[in-house]
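For reference, the chain that follows is the form predicted on its own, supplied as structure tokens.
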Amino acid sequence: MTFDTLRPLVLPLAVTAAALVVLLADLALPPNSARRGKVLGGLTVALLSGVLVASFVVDTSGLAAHGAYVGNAWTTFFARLFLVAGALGVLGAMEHLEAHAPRRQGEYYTLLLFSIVGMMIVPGARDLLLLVVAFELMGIPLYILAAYAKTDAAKTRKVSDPARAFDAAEAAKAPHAPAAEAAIKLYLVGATSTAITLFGLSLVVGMAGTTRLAGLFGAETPAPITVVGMMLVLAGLSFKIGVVPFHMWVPDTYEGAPTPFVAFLSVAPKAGGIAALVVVFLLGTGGHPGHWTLAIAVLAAASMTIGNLLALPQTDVRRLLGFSGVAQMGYVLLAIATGNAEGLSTAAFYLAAYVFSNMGAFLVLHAVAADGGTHDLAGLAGLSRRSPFLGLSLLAFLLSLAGIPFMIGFWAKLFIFLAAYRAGLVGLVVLGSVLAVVGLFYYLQVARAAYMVEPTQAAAPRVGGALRAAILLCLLAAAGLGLWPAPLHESASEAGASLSNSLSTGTPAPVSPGDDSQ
């Protein structure tokens, strides 16, 4: 095996390797050391950032695993996405870990690691058995994660009789309990999705004889054995990334988990749910998706229309977010009804667009309630004026997630109305264009909330140093790249060029196990 063997590989493994750094770091430092936490979240973002800059120096194209596995643009892109996706995220946990996990952050960084190295191969995967591997590998760690809390209200709260310590009704009322709920419904979620999209995966290997992307099914009429098989498989995928009908979960486990792991989970995840996406139904089918342009468009409209109409009642902004989630999902699945090498860049800018103003809005929403505040806008009362970064920080990134010039929601919303436009997907567009101006209604009430209405109370909250660093990097992404999206965009057209080049050319056939020289 050589070097060039590997090279496609690098970037996984790199943060793979840097999983295992913090996991040593962990078991060296001492546990009731006051940086501790300091320490291994410092170390992680570190790693992490190390990584994208390699990203930018190495060359990750070619075959890796005997054709299994291709590095082009598009992976790259990805990776990147995932890389920043993950700094933040650590960013904005650092403190939450340090004050409700304090000797349990280097688990926390490790599978957060592990979960990023899963991400990182699905967008490159060509064979069904690396897919599904690296996608659970991605959803794994997330269950646990999801309930990090759920013991920490068990060690502050007083108990008078301690062989009640873990009485059921007491347990309900504890103040973390919602953790371990939203880590219950993510993972029956997961584990469903994940047995659907199996099923169905089963169906389609059994027809096509094989497990290679490539040899899935081509333009011609699929046998109704396989339609049912990519059926399922589309139901399966859906519900990873909360589209509807399958998106209940979302404003459940949103308003349950803490806050700074949901703003890492509304985002990286569900990017590597449309690139898994992106690779069963445009590389199965030879780049020709045919009918099932047709069920994902109806997946889109469905999503726009259901997630920005269920977000309007709601008062508590977790939920808001979750169900603006589903809508923003939406939005994406319309650029992948396209079919064509502009929906994919399109879509792909998107993605990195939603990871910045998304992040963001629940970083500034952790924020606020970690000082004693809430999470519904009764909470955000007059935050302009207790913290004016805060404030202005908010209405940045709701701006954005509305499509308000010029932020780079903006750009992201009317680069995929352009795209479905020029792919004859005018209705959608429409569609799309009307529930846009209904999501700017529900984004400027909490704009409003927090500009507009007496604070309840005086005190500005305290933002730790990681957490506003998380912040003050979001909203200059957000921002800037809204004033200048060229780099991102070319990079973005970049990625969706060379995957849609893969779809034209084939992915070559794959090597005998001894031979290395590919």
Given for the second form:
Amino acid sequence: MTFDTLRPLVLPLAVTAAALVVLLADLALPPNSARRGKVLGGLTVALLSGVLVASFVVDTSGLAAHGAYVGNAWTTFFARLFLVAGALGVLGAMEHLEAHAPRRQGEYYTLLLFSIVGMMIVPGARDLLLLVVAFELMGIPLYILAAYAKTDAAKTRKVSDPARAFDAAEAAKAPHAPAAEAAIKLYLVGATSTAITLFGLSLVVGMAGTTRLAGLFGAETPAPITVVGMMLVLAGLSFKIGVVPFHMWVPDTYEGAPTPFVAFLSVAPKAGGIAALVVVFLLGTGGHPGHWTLAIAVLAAASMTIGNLLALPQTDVRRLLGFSGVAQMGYVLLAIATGNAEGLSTAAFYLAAYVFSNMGAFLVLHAVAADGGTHDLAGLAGLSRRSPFLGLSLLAFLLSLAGIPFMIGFWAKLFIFLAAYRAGLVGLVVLGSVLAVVGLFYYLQVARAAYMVEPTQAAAPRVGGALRAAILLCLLAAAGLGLWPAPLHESASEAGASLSNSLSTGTPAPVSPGDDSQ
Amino acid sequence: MIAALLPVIVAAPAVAALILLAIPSRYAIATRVVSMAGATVSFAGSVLAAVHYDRHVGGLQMPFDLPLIPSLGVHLSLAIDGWGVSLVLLTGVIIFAAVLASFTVQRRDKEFFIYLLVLVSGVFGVFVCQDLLIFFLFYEIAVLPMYLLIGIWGSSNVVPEAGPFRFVWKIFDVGGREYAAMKLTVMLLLGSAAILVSIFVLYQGAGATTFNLGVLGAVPYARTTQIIVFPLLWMGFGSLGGVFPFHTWSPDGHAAAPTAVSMLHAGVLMKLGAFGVIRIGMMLLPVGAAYWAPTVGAVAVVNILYGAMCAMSQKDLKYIVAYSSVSHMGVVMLGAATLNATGWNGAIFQMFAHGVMTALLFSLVGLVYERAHTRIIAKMGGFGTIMPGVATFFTLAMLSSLGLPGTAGFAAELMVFLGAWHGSHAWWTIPAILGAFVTAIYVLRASRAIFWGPGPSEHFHDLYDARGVEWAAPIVLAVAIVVFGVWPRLLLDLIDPATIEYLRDFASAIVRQP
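Now that we've seen the form predicted on its own, could you pull up the form predicted in complex with its partner chain?
Below, the chain from earlier opens the complete complex, with every other chain and molecule after it.
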């Protein structure tokens, strides 16, 4: 095995190395050093940025691991997306960790990096085993992270052992342990959905006799067992993505878990879930996605409708953004339901837009709540006057989420609607654009709290430098790419186009195990 | 230099808003100077555009093009024709006056100017944009800041419970400023949803390579497509243009809005809707427009009459002016529905005339409200003796509203009515003129009740006339009313060539209809 066969995997490998570096640095640094958190966080961000830069330099296209992994523009796009989300997630969490878990910061970053490694492998996986392993690598660290800053009464207690995260069930009995409750919910739902996915995959693989995507389906109509299996996989993945009717964990977890972590959880793993969905349902079906797009379209319609409607009465902004996230994923599924390369590229664009808008909104929320505020609408009262920067940022993120022009979210929705319209999903486009107005209603309720309600306290929330930087980066990206969407659109189109030969041709995807074996 | 004129007009208010962001809010004077500078640059630019526009050549002039998303064919392409010049001029006059009228805003004034200026950038953009998608973007920009402007700086009204939708009172604070703001935003954005879907149809039907209005206008869309899509555009844009029955946001919105916002909204934003119906709906879908024109005209007549009737039964001064806008926008739509040169000239002229007149009315209502703290007409009376200046301007605006010869309103309504008479449905003219008659009744009645009659009650003895900078806005607007009323050719020379050109395209599209 030469380096060349590993080259497509160089980005995830680099992040793995980064995770180890952070772990070692954590060991090397004196435990009581005051600068520990800054050093570790800064190191993580620097390493992630380095890999991000490398992604523009290194050519990662090609087959790796005997065709089990394919690198192309699509995987590179998602890799960058995860790297950016990871870096923003670390920046947003630094001060929070320093305050609530000063001795366990290195592990947080390491776990986050491992999760990112899993995410980065998912979009290029062409073997179901690799897909499942990568997917679990993405998911398991998240269960731990969700419980990370649980009230933290005993500061000496370590949760470095992943198995200890399961103890969260006990912590949930404690009077105030929302993080533990959130973690156990995330874990139970995650484990259940993994089980469902695996069961479904076992049926599919059992019928096909291979774990390679290329061999899963022939041109003939799938057997009933295969259909059942695929529906189970769809249900399992829908849990992860959080779309109706598998969405109820989303608002609960968002409400309970530490907000900087939710900022990350609400974007990156969902993009990972979407990537997995694309792998199994569009690439795996060998150019015959037609059988499944109806199911995906139904989920899209249900998510857009239910998510938007259930967000309306929420007063806790985390829950509101949770339900809005359900709706947003509905829009992404609408793009997937087109089943063509253009739709996929719009989905990629949408997810990128969603990273900046949704993370930004959560980080602003965190900034307000961290300094003695609350996460509900009342806590945001008069934010624009307490801190014009936070107020303006929040408004920008909300408008972007709502899909208002000159924010990136507008282009994201526009491109998806256009692609869906071209694919003939006119009814869903109408439904989606009407529901976008409903969405605007509740986003404006948040903006109303920040802009129209008199502030209950005058002082601006104290915001740490790293958190401020993360919010500013999100703001610049959401507004800058909103004004000039061409670069992102080009690269998303390229990403979608790189999948097109596995989509448009009637034959199975051109990935065969013999191609690169030596 | 002229080539960059349009981008400058569009960008100046937005740039001023960006500069405002950097100014600490305690510097009230600097805030006003910067806002005024932004508005002045746009105003001067629009006058310059009107002067430089070569009316003998006609067509689109001063083009500016910047590819935004080349792979989809989205270009930021600006150019201006005779209609655009008139409406840009209108916007320039009104933003100039509106910024002046906002000098008295005390609370969170910096933010107020920021939203106001961003909104105006959007309005300018719509009038000069030649790319359908960017047109839509600017349209949204022009609509959305309204939510904050009304929600934060608006005033709440008491609206008595009535009608079949009485249950709404239990859920919402009907008449409250936040209710008005939300109602306006949601109704207009539902319209936008219809527009967006229509844009997809048009773009895809033309081969999905460009959003350029000129190119799309030459595409012969199938007859069924046109007949299905035109009403979508008509209702979508019409919701902003105050088309019955999608006008219900407008009285609440205008009444709740602060002075400058009412001026802009009734003066310019409603025109965006009517402009959209004509420029996008009728020019891109001529066959659909011809098919639906009888409906558009009939609904416009309903607008005129129903709006006037509603205005007559209002007790709140701002609601009267707001409903009169609904009525007058009906005149614009009636002119558009005639599909002949006189009618279209009248429609565009009425946009200008009504814009200036209603802006003047709202600015004066704002002045009266600031002093008397009431808008209920029954409580007023005899204000003319203590605020003679305001009374004079108010009367002038009211007379233009009822179409008195010598004011801009007369020329506009005359052309529309003539056009309607010569059109295929001459009967439209009769109820429309009846509407103008009703207008005269409520206008004169309101004017008398507020300014004339027995002197003001004890309660209002400390009122005073407009002072200092407060004069500026009424004077600018009143001059426009009189100048363009006495000498309508000044504007018609700009409007007419564009109308002829558009009408020629329209007629040839009908002839070669698929």
